[in-house]
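As C-alpha cells, one chain now follows by itself in the form predicted on its own.
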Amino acid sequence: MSNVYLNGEIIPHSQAKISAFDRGFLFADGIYEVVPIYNGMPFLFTAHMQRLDRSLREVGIPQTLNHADWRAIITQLNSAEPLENSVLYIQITRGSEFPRNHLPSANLTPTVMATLSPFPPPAGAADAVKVALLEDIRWLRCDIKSVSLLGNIMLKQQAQALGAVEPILHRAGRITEGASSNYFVVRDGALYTAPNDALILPGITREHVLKLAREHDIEVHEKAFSVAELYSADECFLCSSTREIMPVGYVDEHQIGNGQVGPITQMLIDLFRQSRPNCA
C-alpha cells in the first residue's frame, strides 16, 4: 500500500492525515466496505457498492461519490503500484468539527478514505479449521457495516486465546454470524444460514454462495438455527470477502461431522473459485 485516496486526492500513505476531531475517530461515526479485486477486476462490485450506499443511508451520511467514481479511484490507486489481486478498503465518516459534541452539526463534509492492499486469493486444498462458540455481545444493528468494531475485536481476541480462527456467535442460543464472517451448516444435504435481519451483516459473499448453491440444485434455507442444530450438522463453513469459503471442523472441542471438509462445502469451494474473474 503506497498511496491513499483521501478526500479527493491520491497521496502517499505517509502523508494521509485526518483531523483529531473527526467523528470517526471520536465516536466511530462512520461506515466501511471491503471489495476483493482479482486480476484487476473488482468482484461483485455492484453488490458491494449497493451495500455501501445502504450503510450510508442507514446512518444518515451523504454519499458523495457514485459507483463510476469508485471504479476510477481503484484505477488511480493501482496505477502507482500495480497489484494483480488486492482488497479495496473504503471508510467514510460523518466528518469533523470542533468542539467535540455527541450530536453532529448539520451539513458536515464526510471524510472519505480508501486504500488498496495485496490479497493472495485462497488456493490449494482447504483445511477444516476450529472456531469458538461465543455470546454475541455486539450492538443490535449488525446489518450496518459500521466502523464501530470494538465488540468484534474483543470477540476475535477471545477466540484467538481459545486457539480458534474465528468466533461463531449466538444470541440466546440462536446462531448469528462471526466477528467478520457469515456461517453456513449442512444437514441432510441441505444448506442452512441465518436470515438477513438486523442481527447479521448482509454478506456479499454469503449472497454469492447462496446463488451458487441454488444454481446447482442444493436445497437452501435462510432461517434461524440453534446451537444444538449447529452441533448436529453434517458440515459447517464460514465465508467472507477475503476468506471466501473456509471449512469448519470443530466448534471448540465439538467435532462437526467427521471433522474434515464435507462434500457440499468442497463443491461450493470449487464453484466459488471457478466464479472468480480469470482466477484459477
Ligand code: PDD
The other form holds:
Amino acid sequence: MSNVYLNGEIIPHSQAKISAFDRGFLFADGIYEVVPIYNGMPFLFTAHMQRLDRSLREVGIPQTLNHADWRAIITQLNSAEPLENSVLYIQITRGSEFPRNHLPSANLTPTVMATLSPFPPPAGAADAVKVALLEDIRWLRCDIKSVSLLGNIMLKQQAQALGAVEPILHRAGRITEGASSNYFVVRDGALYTAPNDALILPGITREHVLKLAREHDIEVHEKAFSVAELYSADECFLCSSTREIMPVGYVDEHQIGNGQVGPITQMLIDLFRQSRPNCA
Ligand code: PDD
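Form predicted on its own already given; the form predicted together with the ligand follows:
Time for the whole complex; same chain goes first.
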C-alpha cells in the first residue's frame, strides 16, 4: 500500500483527502518540488529545498516546514515503504476556503502533501532522442515552480503528436527550455544554456551540470541560443531531476551534429552518474 504525507500525517493513498475548496484545486494556487532520491539519499537536497523556499516566498505562501522537517518526512515515508531509488514529490497549496474568491484571505493554512514513487535512475547507454520545437506559450514567471502547468501539458501533448519525447521551447526565436527540462547545446567545445531569468525554471540539474562542466574545464556560457544556432549546434541535450541528461539527436527533422550522443554530452553523462549517490 502506498503512503502519502498530508498535513502532518503519513496515511495510505486511499485515505488522503483534500477539500474541494482547496485553492490548489480551484486556482492551481500552489507550488511543487521534485527531488530524486538515490540509494535512500536525497540528491542536491539543499538546492531543492532552497528552490522550494523561494517558490513559496515568490507567491506569498507561508513556509510551515523547514529543511530538517523535510528530511524527517522523507525518512518516515521511506520507512513506511522502503524504496532504494525514488522521487519525492512535494506540493504545497495556499489552503482551502469557501466561497471561491480569486483574492485569498489572510492567514490560510497551507495544504502540504508529499509522496515517494519508484524511480529507476537512467543506466546503460543513453540514446539520442527527437524533440519538437514549439512556441513557448507559458506565463512569464517560469522561474516559479508553480503547479499551474496547463501550458506545459498542452506543449507536451503537441510534441508527442509530432513523435517527439519533449518540446524544446522558444519565445520569438530565443530558446528558453523544455516543458519539464532545461536545455544545453555544445558548440566548438563550449557549453551554452539559457540564463537564469523569469523565462526558465532554475533547474537544479542544470546548475549541477554547469558545476561539473566548470570543474572539468569545459567552457560554459549562460546565454540564450537562437533557433538557427540550435540547428547548427554540435550537440544538444536536455536535463532534469528525473531524466538526468537526455541527449538530443533531432529537433523535428533537423539533425543535431551526427544525430548521436556527442562526446561532451557523453562525458557529462559519465560525470553526472559518478556524482550521484551510489545507486543500483
Ligand atoms: N520538472 N524546467 C521545467 C519547466 C521543469 O518542469 C523542470 C523539472 C526543469 C528541470 O529542473 P530540475 O533539474 O530541477 O529537475 C526545468 C520536474 C522534474 C517535474 O515537473 O516533474
